[in-house]
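Next up: just one chain, as structure tokens, the form predicted on its own.
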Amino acid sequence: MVAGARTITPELKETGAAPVAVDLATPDGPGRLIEQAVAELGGLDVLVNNVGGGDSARGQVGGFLSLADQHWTELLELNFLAAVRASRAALPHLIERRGAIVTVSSNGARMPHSGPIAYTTAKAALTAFGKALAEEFGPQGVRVNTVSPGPVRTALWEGPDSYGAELASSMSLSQKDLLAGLPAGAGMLTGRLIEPGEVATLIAYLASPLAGSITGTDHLVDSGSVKTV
């Protein structure tokens, strides 16, 4: 297994993966990742697209007109280019070896509404795109599935310079608060966050062959936030 972050983190080295030190929001940065992890496992069998948020909470809550255009190419780039580029580097190797692709999206692509604009339109085109391309490659043994999680227990919401501790502010509240209100306001039936683990698990299931029916489908990991069929 190999990982791309801007960051070797102790976290990700204790995965067991080969760290890779890589900007995947730059134009070549997922064609970099991808060539070293070819270089690394002689192949690819699986690509998972887990590079989302943003680079700081800097201008997320204050609505579409409090956002130039500089924050829409940020936004979009890290969201939705960095997959379309490192899908397009992966897929030659994965039809050679009938592999996967797991996109991590986010449950806002079908509630706009629900988070940043940039953001979630981000994300709309990103679930789509995966769409798009279950139908291509699918006749080529490509696997293409999409995963889409409500709030996660991680630093976009409990860092002391996140989206989450900004929202806190704009709302007069403490962090602390917010996040204790965040299940219910959100309609999660849970009544809590979901953790890291919960939507680690959903994605090696569908990548692995125990999915091999299952492509071109998007899933809800929110708690119940979306209530449409």
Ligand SMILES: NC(=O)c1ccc[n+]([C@@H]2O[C@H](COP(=O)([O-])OP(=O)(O)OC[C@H]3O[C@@H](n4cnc5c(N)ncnc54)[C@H](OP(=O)(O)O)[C@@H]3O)[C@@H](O)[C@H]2O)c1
Second form
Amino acid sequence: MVAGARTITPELKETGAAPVAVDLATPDGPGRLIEQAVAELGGLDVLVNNVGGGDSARGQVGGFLSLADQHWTELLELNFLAAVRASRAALPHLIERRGAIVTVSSNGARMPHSGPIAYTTAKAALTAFGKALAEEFGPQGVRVNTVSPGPVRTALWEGPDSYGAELASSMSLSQKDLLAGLPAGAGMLTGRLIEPGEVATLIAYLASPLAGSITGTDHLVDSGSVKTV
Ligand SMILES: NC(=O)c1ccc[n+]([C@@H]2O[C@H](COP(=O)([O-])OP(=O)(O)OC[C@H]3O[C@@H](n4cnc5c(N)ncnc54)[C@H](OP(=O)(O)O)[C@@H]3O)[C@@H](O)[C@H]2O)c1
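Structure of the form predicted together with this ligand (previous: the form predicted on its own):
Zooming out: every chain and molecule, the one shown earlier first.
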């Protein structure tokens, strides 16, 4: 396994993945990561497009009129184009091994009103992109699915400089109070935030041969936040 992030943290090393320091928001970052993964592993069975949110998640609480082109561009580079670029570089290798792609979108792609406009728009594009890739590459043996979480207990919400911190401040709440009220506010039926491992388990299942007949689908892990069928 190979994993990319800008910082090689002890937590990343502990996963057992070979870590690669890479900025996935740059035009050549995703391609370099795939190149290094192929060199390390001798081929590819699975691509997980997980990067998103990141620095670009911040600066969005002011609403649509506060967002200039530069913000949209930065956000789309990380939340949409990183997956496009990684998939383009990985697909020839995935076809060789009849592999799978799992991309992490968001339940906000189905409820664009529920989050920052540039982020949910990018995620809606990501979900549509996964469906189109599944159609094109299914006949060559590659399955493509997306996973769409609701609020997950990660640094995106809990970090000191995170989107969660910014949203709390814009609502004149402490971050702790914001997070305590988030499950109810987001219509989550479990009364708690989602654990990262709960999303990872679904990703691992979709990437595995157990999900051999599942492709072109989007899977919610959102504790019932999306209220439509
Ligand atoms: N948390 C949620 O509530 C939630 C809900 C729905 C969907 N999602 C989606 O789930 C995925 C994971 O989110 P998360 O909550 O785990 O986010 P996170 O806590 O903000 O973690 C982001 C990870 O991505 C890396 N990263 C950020 N910018 C990068 C860049 N330019 N190049 C390479 N790596 C970069 C970060 O490491 P470095 O900073 O060291 O690069 C970090 O490891 C994202 O696609 C997000 O949109 C999250």
